[in-house]
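Single chain ahead, by itself, as structure tokens, in the form predicted alone.
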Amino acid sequence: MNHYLAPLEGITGLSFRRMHSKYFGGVDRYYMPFLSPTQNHCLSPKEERELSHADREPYEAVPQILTKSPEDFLWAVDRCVERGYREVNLNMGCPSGTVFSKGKGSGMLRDLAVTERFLDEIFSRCPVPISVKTRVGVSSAEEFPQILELLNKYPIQELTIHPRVRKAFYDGAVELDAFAYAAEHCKHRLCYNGDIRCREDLQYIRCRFPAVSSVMLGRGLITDPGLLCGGTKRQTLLNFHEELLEEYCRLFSSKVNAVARMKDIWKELLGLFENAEKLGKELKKTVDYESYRSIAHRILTELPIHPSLAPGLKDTVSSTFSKNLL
């Protein structure tokens, strides 16, 4: 099975994937977060930083592109493709308020008919294979099965399916049953995408869904950081934590705005640690780097690492999608 990092704006960002495949790894495929192609057709000076040439980086990595329009598509395309890329993701699934109202995103999946004559052209003209990333539906999961009938009529390269509606985001249980139908009736190879936290919610989709050929972890990647190796050892954390820090210093030139770009990840990676309540309290409200590097400093080597986080995924039953259409 192959394992996937997410694309999770403002953290997995080119530094951090750099950072995460040096000191972890575990990762066959890393996600971009997603590019934004205008009617200017320009890339902004951080996509062009971000879009680092394919051959330069140690690991694989696809582009994700978000856009309703398909000549805006197809110009991100050729943009990846230039920098020696043999792939793009198409995003369908992000949930944000502003994105959603724009018809991008998850926005795709309010309007079938206008999103089919947009994957008409894109995949009538685009040079490279391209994939999908979706939800289960907008308000309800018993939108997914006329979701699905549309994706199956195109060559998809690999379907990721984060089974949780668009009005959802990323709260409750995942809707389960859904992706049980997709591993019915799906015609792609499919990915498998939500809470995975720990190596027993890896194993659960093994054995419950094992035609399914590939799992993307999200945020849980970023609270275990060693979860596909054998679990986050505290040194190399330490290691990777300080050269992470330094190369956010010299990317914004700004220590303010590396220490804000790092408490974005510790939102999640406080999670690794046991009785983290009080020096995490300490860690957010600060703003200045020296504290941050003294509280960053004892979490990291003196609060103990939970020896087995908690399981994120639940079988139950869908509270949306009815078994009946399985």
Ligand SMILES: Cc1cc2nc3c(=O)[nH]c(=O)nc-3n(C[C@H](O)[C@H](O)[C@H](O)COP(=O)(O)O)c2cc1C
The other form holds:
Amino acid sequence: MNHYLAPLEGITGLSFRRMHSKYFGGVDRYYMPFLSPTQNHCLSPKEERELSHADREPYEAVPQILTKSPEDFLWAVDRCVERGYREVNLNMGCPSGTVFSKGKGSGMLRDLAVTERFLDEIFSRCPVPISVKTRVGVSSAEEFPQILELLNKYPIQELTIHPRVRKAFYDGAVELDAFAYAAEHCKHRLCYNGDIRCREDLQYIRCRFPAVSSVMLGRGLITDPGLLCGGTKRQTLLNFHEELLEEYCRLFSSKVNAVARMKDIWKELLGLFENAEKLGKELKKTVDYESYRSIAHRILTELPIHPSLAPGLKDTVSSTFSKNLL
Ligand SMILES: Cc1cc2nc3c(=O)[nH]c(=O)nc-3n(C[C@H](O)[C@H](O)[C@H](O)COP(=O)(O)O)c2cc1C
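Switch from the form predicted alone to the form predicted in complex with the ligand and print that structure.
Now the complete complex, all chains and molecules, led by this one.
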């Protein structure tokens, strides 16, 4: 089974992926946070830097594209192909209000006739394989059979399903019955994504869905970056943290911005440590570089690391998918 790092906008950018692959690894493929091409067909300096070039990265990466325009999608694909990427991923899952209201991301699940025209265009003209990342509906997983029927028509390289509906964002139980429907009816290679936090969760997916070819981990791999390589060791995490902080200071030319970026990682990483409430609160409050460094150092050196993290998938129940469909 393949293991992927999920795209996490604001967290798993180029520097994070480089450091993660250097210090931890165990990831077969890193999916990049979305690139959202605009009509003026021009990459900003930040997009240019973040896209990098496939050959310059010591790991396999797949760019993700968020758009509802076939022309903009194909333009962005060309920029990816020029930089050596051999697959692109289509984002059909982003739940954010502004994205959804424009009919992009999970907004593509709203009007399947419109989405069908988009998919017809891109699949007939794209020079490289397209994988897709989607959810199981907008407001109810009852919508999922129609969504899957549509997606089954195209030569999708691999279909990643995050079994939540758009209105759930990233909260509440994942809808494993809807995913079970996919495992039975999907014609493509299938990738599971959602709430994998420990090795038991990986085992659960392997056993319940033996046909699944890949799993994609997001927040679980930020909390425990060594999850796929035998566990997170304290010294490795210290070195990872130090180099990533240095890299962000260099990249943003601002220690305040570097601290803000590191704090986004800590929202998940704090979960690795026991008794982290007090220092966690101090870390959240601080904007000062020196005080950030001192609090982070205390957490990293003084707090016990959880011997085993609680599974994310235990006792999850489907709330909106009818078992009759299975
Ligand atoms: C802060 C944040 C940023 C995200 N950015 C993206 C993104 O750029 N593209 C995407 O397809 N999904 C994005 N996601 C969704 C994740 O890729 C993933 O589907 C979700 O976190 C569920 O998986 P997990 O439970 O393993 O974290 C984001 C999620 C979060 C929390």
